[in-house]
Amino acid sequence: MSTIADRIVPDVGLEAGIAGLTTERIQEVVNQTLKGETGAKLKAYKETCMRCGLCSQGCHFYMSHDQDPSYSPVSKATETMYELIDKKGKVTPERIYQMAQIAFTECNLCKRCAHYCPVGIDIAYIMTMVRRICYLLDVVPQYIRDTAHSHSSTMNQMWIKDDEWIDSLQWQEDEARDEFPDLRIPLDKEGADVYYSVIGPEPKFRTQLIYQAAAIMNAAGIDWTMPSHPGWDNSDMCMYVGDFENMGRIKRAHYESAQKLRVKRIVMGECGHAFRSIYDMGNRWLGYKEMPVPVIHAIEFYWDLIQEGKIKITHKYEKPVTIQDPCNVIRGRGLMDKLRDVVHFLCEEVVEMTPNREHNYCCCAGGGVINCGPPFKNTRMEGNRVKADQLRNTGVKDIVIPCHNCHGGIEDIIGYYDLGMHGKFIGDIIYELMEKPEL
């Protein structure tokens, strides 16, 4: 067995934040916020923990390392939260750099070990709080405090610039016209239907998803709209941080951009966290009873597309694919046979993943941790050798996924474990099949 002291990475933002830090200081912090932002929850979570160990078999990092029970759940929750309770935050700053280390990069808060908990504890919710101690302690990996600080200080994670992202979209409109003559991207357009949220890297490395999202929305015939104005980006590294305050902040400019065009929903394009963000944890900390404006995932909306017959393809894609089901639209959402309709409608063949659905093993790129960049690199890779195994069993080429992170995720898994396989978005395999004009 080994433990989180054998296997410290270096990073600039966590050695800078314990540089000046100090065991009364760090009392303090943890003191206060149990006090102030933890309750009843945590304090059933921790005392009715069996520690027995169910929990285990849920985590690809537990599962990855040979079953080293360092990285169970449980183990995690014990070396971070339940040792900060019990000690009252009486601990050193070195300790503190191995439990951000733990909570940053060696859990991303996928939820599938609450599954496997006989009395249903949370450990994604109680690393959540792991990090948000850290967080006001000072002590983030640098990647990932990074992103949060460009989102705060830009409303966008990417520093893209108020016109540079109006370009972006003229720009896409412009060359989707040489192929749909009648396409328009209509910005700032008030009442439409549909407000299409995309995150951060959509304008700035995948613009293809924003071409294809304007192309399917021409054909299905969608009264839809996007914003000109800052609140545009729904990604959210705020809320993987413990950033609560920014996060708060900016899916409150979110649901207010969709306000202010009087939208009659927003569809949020394929991404998983940022859904988890608008739909889950944002709303919630702003106190939200009910959405300001509803919200669904593309997932829903391409579903909703095909019952209505408004998606016509010329064909299925005839390779076989497997499914990625990424874990906050399936475990936080119960998109998985949503997913399959869609998938099955598409695609000839489908060859499923073991184990799937709502039990499928996450990318390991989620929560943040891809975002905790390259220090941790080798941490992602080494701590789902699960995934490679899963992926290469299925005996296709040919992933569905649709959700940012998973993307980047098992893109890094494939190369990785040399595995020869490619990852499409949903949109990528509409606007390969779908029917276009002839000109």
Given for the second form:
Amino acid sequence: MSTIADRIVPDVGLEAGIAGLTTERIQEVVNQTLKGETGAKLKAYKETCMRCGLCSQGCHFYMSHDQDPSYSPVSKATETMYELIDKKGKVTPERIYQMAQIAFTECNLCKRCAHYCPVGIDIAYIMTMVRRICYLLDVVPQYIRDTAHSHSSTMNQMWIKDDEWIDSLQWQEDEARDEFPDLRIPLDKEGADVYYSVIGPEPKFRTQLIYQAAAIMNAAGIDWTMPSHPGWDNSDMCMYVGDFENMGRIKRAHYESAQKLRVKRIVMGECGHAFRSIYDMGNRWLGYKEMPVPVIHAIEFYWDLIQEGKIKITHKYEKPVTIQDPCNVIRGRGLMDKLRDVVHFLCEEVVEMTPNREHNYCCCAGGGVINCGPPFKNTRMEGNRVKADQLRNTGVKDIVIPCHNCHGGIEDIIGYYDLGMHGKFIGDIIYELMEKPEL
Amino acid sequence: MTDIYTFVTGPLAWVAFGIFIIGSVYRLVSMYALAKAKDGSSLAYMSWFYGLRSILAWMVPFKSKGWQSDPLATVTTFVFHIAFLLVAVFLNAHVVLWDTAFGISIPSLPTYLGDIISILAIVCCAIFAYRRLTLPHVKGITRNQDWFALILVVLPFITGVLAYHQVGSVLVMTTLHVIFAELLIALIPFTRLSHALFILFTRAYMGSEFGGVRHANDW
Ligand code: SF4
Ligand code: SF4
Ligand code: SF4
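Now show me the form predicted together with its partner chain, since the one above was the form predicted on its own.
Shown next: the complete complex, the earlier chain at its head.
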């Protein structure tokens, strides 16, 4: 059995953060946050948790570390929030470092453990509130902190300037017109049926995804648009940092940019965490019980198109594939059946992972852990051996992964465990198989 | 000694029940008030349908991932809670009390069965203790409060069984049994045993979030 003290990872953000801290300051922030921002939910969780340990096997970190108890969900809560409550925040700065490392990098907020806890304790919520406290104490891993800063300064994740965003779209439109002569990426079209939104990394280094989405929209004859102004980025690292104020700002900007264009609905690209921010966290912070503009995930959108016969493919993908169920849209939004319908429509043979659907293992990149950057890459690799086993056991080479974070996480796992596999977005496959004009 | 017995089965019993009822109401009401003040964005999603669905789903042994993951803990948990309720309500000695104190007459368990079930409950407590002492993932998170709750629960069973089998003085043992039982009842709202009050709500809340917002099962 190890403890968090045995595995401290050096990180500039965490180190600089605790350098200026005192126990008094910690106490002040902890107690203020507990009193002002938490309530019956946390209180009932702490009290009602029976310390039975049943949640342990729910967590990929615990399973991947040969059942090391310090990685069990309840242990993570005990070592962080429960201790802060018991000691009324009277802990050392070094202890806050340890707590921050647990909350930011050893929990993906994936909620898989919810399937294991008889009481119904939401460990992911508890970890979110630990992150909130660490954020208010200014103890946040450097990489994700930088990303959150980008959100708050530019309203997108990647420090993309407003004109660069438009340039990227027009560049993709221009490229795509070689292949699809009539294709447009309509900017700011008022009243369009579909407002397509993406995450910051797409215009920065996955521009082919915008190209493909445009090709699919074009072929399906969708009345669509993309906004030329801030709000286009649906991603949200502020949510994972614990910077709820900026989480609210960026979600509001996103919804309002769609409202300004009076579109019928927002369609999101293949991203999991952005979807969580839209239906679960950002909206609540803003006081919206439901989404003010209907938002659907790419899986649902493609499913609709398939039902309506608007996706025409020349043949099915021949090699066998397996499916990664991203937590935030499957356990988070119940899209497992639609995802399967879409993949079966596109592919000849699907080999399922076990466990799958809402019991899937997280990719270990989620919850902002991959965004904590290189210092914590090994945390993710060692922490998700079970995913590597799961993938290897399918015996296939191609993985359909409808989530950006999962792509990053799983590609890393594939490399680290030498699995020789490859991840694909649904959009990649549709684009590959779709009927294209003869030139 | 008989005076003490009369006292513990009379006034003290009322005190214990009083503390239990008032304490439980207080805890539930103040928790609800706190939820209304601070957890609006959670309360808003509470759903009768999904809440009850989750409660029922988790009442089925081995249905959820959690129950499947640790069969010993699952069997022990179910057996213990059923035994606890059966003995507390239907043990013949208790049935007599219901009748004399409240004039309620309910069927009672055959004496020998009551004994077996009580011993079963003690065995379950022993298994809970065994888990806390030996399994690393339970040991590491066990605190004094957890032991206190376990001891509080097992004492009435042990003294009850001893009294029934006439080990030691029956009067002393029975008196001890009543005192421990009253202690247990009175302390339910204020110890880890308060899960008896709150678990319906934590479960229903998780069920509501999964069913209503996340559109996925929470088991
Ligand atoms: S990583 Fe997932 S399973 Fe593990 S504690 Fe966090 S939410 Fe629970
Ligand atoms: S399963 Fe639930 S009640 Fe048991 S230790 Fe884990 S969080 Fe606590
Ligand atoms: S990255 Fe993917 S698997 Fe991991 S938490 Fe997000 S959705 Fe889940």
